[in-house]
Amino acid sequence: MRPFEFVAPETAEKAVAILAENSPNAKPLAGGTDMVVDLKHTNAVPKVVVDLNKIEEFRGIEMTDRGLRIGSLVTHTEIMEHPLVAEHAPAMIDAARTIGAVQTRNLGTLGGNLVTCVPSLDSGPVLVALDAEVTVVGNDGRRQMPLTEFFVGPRKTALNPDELLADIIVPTAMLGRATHFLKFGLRKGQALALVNGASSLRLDGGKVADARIALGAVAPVVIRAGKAEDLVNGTDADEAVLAEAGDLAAGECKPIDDFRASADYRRDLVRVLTKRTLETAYAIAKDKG
């Protein structure tokens, strides 16, 4: 490993005039999972390292008047413990499970996680599907948007080199939606997805309104299979609806073939995961009345 200088600012504001000043060379650090392992087995080291662990405006989850408060800098740990997450978005906690080993979830923060923004990231389905945004932090001030918005591509964000990411917020009207979040992986633990995805909706009248399903590691970045959701909504999500759902959403899909799985293996999976995704919402819903 390369020699570069270590900062650890206390604030973001600080941060992001050390990101500004040293840019394209200065990168920042949360909780380190993957860019250490970058820093270990590539040339392009940055000369300035920017720890972002001692800022306390990243951290914490609350309610907010916005919807459910996430710190970039929770751990996966933390969202798996959290009375606040358990109530009002259990479907994270199902991702968080997934994500790595215990170590992986005790350093490895949700930002962290979306700013890698690789195809197949497991916090970004459920968050997707409860219609989650994002607040960035940078030299000009503040702005917001929708977490479709902030992933670009394969471990490309909307930020730009003086940005850092603030927090995600699950808005109020998604708080307490029936979500169902499922992960097919070579083996049980510790395994990158072949296919992740979520489905959220809400009952009038007993039939599926406002469905939200999204996919991830089957495009550049997690997508919304728009085309599935309006077939479900208006239904009671009976067995041939679902299968066609299913279907649908593969035909979105732009998987890859690759040493782990060809793109039609992907797209199977799609239509399975679609199915249970959906079904298993539907089942929340319905207990909840």
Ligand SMILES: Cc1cc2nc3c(=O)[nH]c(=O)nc-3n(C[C@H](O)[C@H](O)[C@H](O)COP(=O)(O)OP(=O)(O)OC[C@H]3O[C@@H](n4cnc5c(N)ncnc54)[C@H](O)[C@@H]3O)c2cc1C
Contents of the next structure:
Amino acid sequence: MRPFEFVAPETAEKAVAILAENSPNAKPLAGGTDMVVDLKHTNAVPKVVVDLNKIEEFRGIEMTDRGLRIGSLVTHTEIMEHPLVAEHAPAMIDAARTIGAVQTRNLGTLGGNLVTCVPSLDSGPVLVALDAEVTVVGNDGRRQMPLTEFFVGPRKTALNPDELLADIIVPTAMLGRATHFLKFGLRKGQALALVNGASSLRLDGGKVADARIALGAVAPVVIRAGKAEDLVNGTDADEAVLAEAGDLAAGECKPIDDFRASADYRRDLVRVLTKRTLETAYAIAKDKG
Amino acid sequence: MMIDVKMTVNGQERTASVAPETTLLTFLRDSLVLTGSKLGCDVGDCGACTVIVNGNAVNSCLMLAVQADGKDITTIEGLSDFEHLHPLQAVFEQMSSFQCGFCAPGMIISAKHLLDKNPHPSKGEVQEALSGNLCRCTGYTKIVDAILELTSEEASAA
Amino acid sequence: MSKKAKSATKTETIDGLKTAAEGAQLPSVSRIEEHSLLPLTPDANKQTPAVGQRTTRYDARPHLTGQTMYIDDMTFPNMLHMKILRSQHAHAKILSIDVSEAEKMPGVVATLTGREIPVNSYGPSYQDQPVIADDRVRHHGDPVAAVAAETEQLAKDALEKIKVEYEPIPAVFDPLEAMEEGSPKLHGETNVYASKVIKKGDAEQAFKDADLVLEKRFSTQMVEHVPMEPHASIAMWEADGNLKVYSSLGRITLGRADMARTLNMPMSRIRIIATIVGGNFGGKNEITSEPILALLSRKAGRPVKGVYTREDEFMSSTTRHPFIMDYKTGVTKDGRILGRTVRIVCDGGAYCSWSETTLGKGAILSVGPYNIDNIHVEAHAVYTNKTMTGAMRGFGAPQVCFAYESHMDDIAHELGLDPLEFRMMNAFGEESPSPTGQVLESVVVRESLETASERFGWKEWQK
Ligand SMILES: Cc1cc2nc3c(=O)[nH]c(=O)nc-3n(C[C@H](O)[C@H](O)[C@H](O)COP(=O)(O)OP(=O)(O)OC[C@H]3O[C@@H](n4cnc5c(N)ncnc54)[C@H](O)[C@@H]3O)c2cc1C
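Switching from the form predicted on its own: structure of the form predicted together with the named molecule?
Shown next: the complete complex, the earlier chain at its head.
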């Protein structure tokens, strides 16, 4: 790694001030599982690395009046082990469990995962299926936005260089919602997703209502399969409906060909994953009665 | 730029002045001459550099030494001395679980981390816990078997 | 040493040696009677008592306690670090290399280019590989210059300051295309650098006599060994002018020979100290950067360490050969194999390395462990502008095994036979001749097939 300066401010306000002062030559650091890899491979290291780990308000998981609040510095392991997540958004645990390996999950944070914003990010689909919002801190204060607006493109978010992601909120209305996540990688462990996806839904008079199908790694950012959602709403999610929903979702995504898989193969995976996540989400909803 | 750090490594307090771009792995290997932790891939994939920081197994190649300031670190050298092995090391020795040995320190640290959190893991849990540690010689079978042998022994002894 | 000690000559018997040893009174040879000088060969078909016994590896404890010293765990006073600049072109002429800017950088102690290497070619079969490319690069990742600096990072930084002017030339990546006349050539007039032919009986006639003739193409991919420990060595010059190299190399004698050649100095003045190797699998069978380290160390007058990055490892160490294999087999209705032809094209990458050896073994084994009277095998190793291929566990055997066993399944399926029975019917037995005529002893193909099929429940599974 090339030399850089290092600061570890204790408040978000100080951190964004340092970022602004040195913009665009400063970069925040959380768990480092993406960033340190990048620093090793680039010749253009930032002048200042701003370690966020001393900012207490970015930590912790708690229930607020807006919903379940998860600090951006919360690690994937903390998500997996937290009782509030298990109770109100268990699909987040299923997603966290698929990220890297134990060592990566112990270091890597939810905030880092969302800000890196690769199309295959594994924490994305569940949060999109649960309509999550994020809080952004800047030098002019704080702003809130839906996660879907936060994701702008591959490795690109709505953050300005002097802004930080403070927390992620799963809205109250979405807590306890039947949700299912699946990831397909080339191996069971330590593999990036060829496709990942989550479906969430509720029942209205026994019929599917308000379904949300989120798909990752098949478009520049996590997308919703709107046509498939419209199709399943109001149905019993029977075999035929699910099959058609899978086909529609496959048509709605724009996967790429790369060395991991062809676009056609990814589209096939979307078909199956959509069907299975919907099927399980529906079963969970039925179970809850 | 140099930054003063103070950390506990294998029970001993260590102070040093480090450049921010130094990874924890480089610091341990080069400055503290604890060469048991290995550099295999340098990007967090292989796990040969695994150490325990405040109770968490992490890839020391992805953590900056300055981020370990104030923390408690255990490396392979902290588990035992040559004569008194940690039970995991003893069972690995008995079952000849390793061949070239390059992955062994990281693998053992990951196994210890698992047993610290979950003293009686299932086979699936052992495999999951070691999925961040690559071994090219053994095919993992004897490594997983040894851990299960140890935990079942302990179960029957208890 | 005692004056009475004499040196052994060829004609001396073991007794004679013993007398000499007693005369020398060396404690180490007093136990000579306990150790037979003849190699211990267990009786064929009899297992030695060691088989099936659990034993403790003598190196287990240092491995498990983190005390084993691999190359990268060693440092020497004043040691420098080496990094290699690699080609970004698959095939190009090198017009010029300018290291002057790199040399001016603080912390950079020495640089090296191909032209400074006394004999810039090596290899276990053909000496077709430059230590550092001098006039031409033949694959993406070919070394073009090296730097020794105070730290790894400084050495890496210095690589960027080296100016290399290339003139790209057409490259060929497909081994079948590489065999065509008009294809870009890597070395000399043709890309086919090794061929093996095995002929027995008359395969063409056998196909005419056969009830069924089946043809199929199989191909396998390139595989990197990925040893957990990357290639690593440290070179230094001793006070007596001898070269000392600590290395993770598996074949040190061959390594010394290649070093002697490339450095143009007698082998007796080169000492390679082999350490515990962190995984080899065939990938550490030949020198890589050792002559570079030696020359940089001579220039700098300091020890120089070189450890491959994982990228170096993938781009520039040997890999397993991709094979393209065309099989044609003629059988009778009842499942007897009458004849088989095999055509193998082995993608050798940019340099020969162990391809020649691999090709030979692959060709001999390509027919499979089956009694076939009429055989024609033709195998070619071909240069392409890719990372070179070399030794890897099995030397060509895994590739052909995949092909002939898949082919056997296909034939059994076509004939409506049980794949196991079809194999049993044709498998080698005691004293079967191999395709090259070697009479085989201790043959247990059928027995092992039988045992294996029992253990994994073949019969039940078939139902
Ligand atoms: C071996 C390995 C396997 C992996 N496997 C997976 C996988 O399976 N699935 C997956 O999705 N990812 C995977 N990753 C990627 C990575 O671990 C995750 O994306 C992780 O969550 C990143 O978090 P971090 O805290 O380490 O981020 P960092 O590396 O610290 O930061 C990442 C980026 O986000 C910025 N950043 C971090 N926090 C904030 C904040 N609060 N505000 C503003 N900017 C911020 C940083 O500046 C940087 O640009 C893997 C990584 C490795 C090394």
